[in-house]
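We begin with a single chain expressed as structure tokens, specifically the form predicted alone.
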Amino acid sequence: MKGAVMRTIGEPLRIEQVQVDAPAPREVLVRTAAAGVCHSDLHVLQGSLPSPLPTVLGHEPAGVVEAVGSEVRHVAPGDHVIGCLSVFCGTCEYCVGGRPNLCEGTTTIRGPDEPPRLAQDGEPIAQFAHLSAFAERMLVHENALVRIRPDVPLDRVALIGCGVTTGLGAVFNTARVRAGATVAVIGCGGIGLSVVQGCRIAGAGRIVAVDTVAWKLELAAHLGATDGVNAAEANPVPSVVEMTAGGVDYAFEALGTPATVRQAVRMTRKGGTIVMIGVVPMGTNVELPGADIVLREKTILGCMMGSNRFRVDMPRYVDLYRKGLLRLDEMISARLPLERVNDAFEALRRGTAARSVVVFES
């Protein structure tokens, strides 16, 4: 099969034939029909997250189920599934406490002593995420699908498998925004225009999207912003404390630096949450106001993916999709083949996507 592979740090993925083995016990093959193409990948891409080389990024996948191995009972041949980064064990501290998003998976991969689940010539090829969506055929652990109802386009639910889950996950699961709070959301890609997306179906009384570039505000602005602020132009800080009368009740924060994440502390209320979505790079540190924090009792969460139960929020997420709720059709800049990938992280690099899509032919 053709799979886009990352041998280098920096340097372009190359698509290359990869041999994908059967699938063992409890694994699914799924022939990919697209895969959104993520900050998170091309953060691996530049070497700000560390990953095993060589390897198969992609993330945010949607297929059709093409094989099952023994034992897997949640899904069959012919089933449409959008698979997830968040596999989860089933058993451990995380998975029966109600957090599976936490579980660190380590049952659910293939051991030392087992053939790679993915290989070119007899060279172990790394599977990135539990996932590797950047390929013709995922091998995965049951555990990191959930089976969806067949009349959904997978090329718009795809989204749904990281950036829209990790959006709406951070307003429903992690904030659990009220209906008339007052919310800021900086940055307006994938993940935060899912934000903006699930304040408004959380009854958020007003919405200020933050971003750098006029066009992301305006996307926010029809899917659901009641105000924006071009960063660009100057400090957000002022506007948004201005415009909502002291400050927002929740303020998330889907960019991932430093820079941003203390304007987020700065233009929450007195006893206002902020939300860290963004991956910040690692090795670096985000130094924040103590005091602000403390006199002013503001709370500060992390969010991994969107604190999300991915098997009962994603269908719910789908079916938002299909009552007009959950706009996703908006959201997507562009429909790629598999040999244009480098251009979508070109776009990403550039800042003129919101979300591209690879697809993949029937």
Second form
Protein chains: 2
Amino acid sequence: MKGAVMRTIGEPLRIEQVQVDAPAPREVLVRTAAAGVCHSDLHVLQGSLPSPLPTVLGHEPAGVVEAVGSEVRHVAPGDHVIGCLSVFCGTCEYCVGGRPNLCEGTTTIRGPDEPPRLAQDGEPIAQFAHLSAFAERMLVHENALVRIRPDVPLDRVALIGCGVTTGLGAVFNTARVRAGATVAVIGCGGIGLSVVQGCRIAGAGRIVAVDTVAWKLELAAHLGATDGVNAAEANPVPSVVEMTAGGVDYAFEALGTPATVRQAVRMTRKGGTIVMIGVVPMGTNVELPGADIVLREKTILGCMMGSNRFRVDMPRYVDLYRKGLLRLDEMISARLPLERVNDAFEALRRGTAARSVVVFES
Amino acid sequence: MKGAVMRTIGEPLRIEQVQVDAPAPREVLVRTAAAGVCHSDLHVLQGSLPSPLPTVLGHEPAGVVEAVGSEVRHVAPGDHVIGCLSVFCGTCEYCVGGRPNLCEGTTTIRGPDEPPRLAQDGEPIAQFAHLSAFAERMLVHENALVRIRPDVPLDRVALIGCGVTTGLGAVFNTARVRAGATVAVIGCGGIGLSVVQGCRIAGAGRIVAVDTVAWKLELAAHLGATDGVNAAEANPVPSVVEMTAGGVDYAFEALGTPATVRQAVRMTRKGGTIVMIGVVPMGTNVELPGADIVLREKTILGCMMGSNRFRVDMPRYVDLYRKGLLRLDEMISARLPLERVNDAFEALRRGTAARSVVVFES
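Can you now output the form predicted together with another copy of the chain? The one shown was the form predicted alone.
Below is the whole assembly, all chains and molecules, this chain first.
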């Protein structure tokens, strides 16, 4: 099959022939239909997120099951599926405690001495995020997949595989935003726009989008933001505090920079909640006002992949899309064939795209 | 009446005659029976917590109602009461939302142009924390008081007025610790020891006390800690992580220094919760590991006075004392007459006392 192989940090992916193994007992072979291009892929390509090389990137896929191992129970050939990096064992303390996104049992899913699932002329190719979606086929554990209804376009719902689930989950699972609440969303890329949509769906009162790029603020308004603050013009904290009479109930941080995390704390009202979604680089500290957190009794919630239980969440999000409440079409800036995957990375680097999707021929 | 007047930062309190007004319609005159000496009093005395001067300090009192204003409904003369600085209006959004500790309506309780409740030969004396407990009488709003059962010694349950309610509330209200959970408590003064007791009462599995003073760790063990780590000998994080197989479910920070807040984050396991109780000095940042919070999905809870609803909480805590579950006697290092209040501050400064209580003649 064809796959986009990354061999060296910083160099373009190369479309090459890759061999994929046969399904082990609990594995599933999926024909990839579409895969979103996400910032985490870019981080690996740029070297800021370490990953074994060579590898095939891509972790926001949808597809169709082609073959299953002997012990697979969740899907059968022909099923439509979304893949998620939050593969779960189902038996560790986090899984049984309702937090499978924090699963500690992934080593029981694939041992270090098992044969590589992808290879090229005998050379192993590392599977990125247990998925490697920038290839025509994915060979994954059944617990990295969820079956979805077959009547939705796979190149749209692929976005649910990572960014949308992170954003909606931050609202529904992590923060549990209540109707009428005021919120701010810092950073209006794929995740922030999904947070905006989640807040709209959850009935939030005022939704203040914060970004430095005018077209992203416009898109946020189109997707549900009631107000916008351009942080390129001024520190957004005073504006947000003023327009929400003392600060927001919830501030979502979707960039992962220390400065914006601090802004999120500052723009939250007494008793308010800050949701940290953006991954602050390893080893980087965020400097937070200690007295503000204690005396004004603020809550800071770390949010890993939208606190997802993706087997439960994703079919609901697909339903929200079918109902017209979750708008995916508007979030897709470009559809590209695998051969043009490097163009998608370039758009991400330049900040000219909300979301690009690699679409495979069926 | 006699009161301990503070006129100048850093100078000993002076026992002087102070005039107290008659109760306004919703006010209560309380004969002070006992008042604990708390770190916040010391902070004012040392100038690190600003307060109008002259003032009468003291905010951890118990006493007996002597007279009530015409509109008072909660208490009657003869009732035993505990006073709390978390005076609440009962009508603002925080009060009606179940968080009266964050009440924003205190300006409706006492306007700025009302006559002073305490004075000395015509000179107003500021009421500290709406209480001024280091005096023979307190004239306070009824919503700064809770009626308690009369069959408990007031010099013991006075501690419930601030430190104990902060510590127990951090466990029961803020964190809602579940039975079996593992916890660490950083700082074993009056608040930290109350956290230890709260965790024991809530059925926590392992309770690791962390302090730099050996006798405080011994007292913590006596009050319920299952393990102790002396942070004077080494960074406590590796010890706590090792003895709890990856970190605690809950880390309570009861000192309010940036270094110990950071330790609290670091010693918490994946998915764990940090409770910030200690008031970090105004303008001081805490430097926290951003990726650890997001990727390991940690929660940080600011805790203002134990997230108390003191009218509900304190009678329960008195019952816990009566049942022998909450141990107050062991927390009291010294009982002193008002004339020796400066000795109590000296003990606090030197760290030689868990809690000193000023006891008034009845």
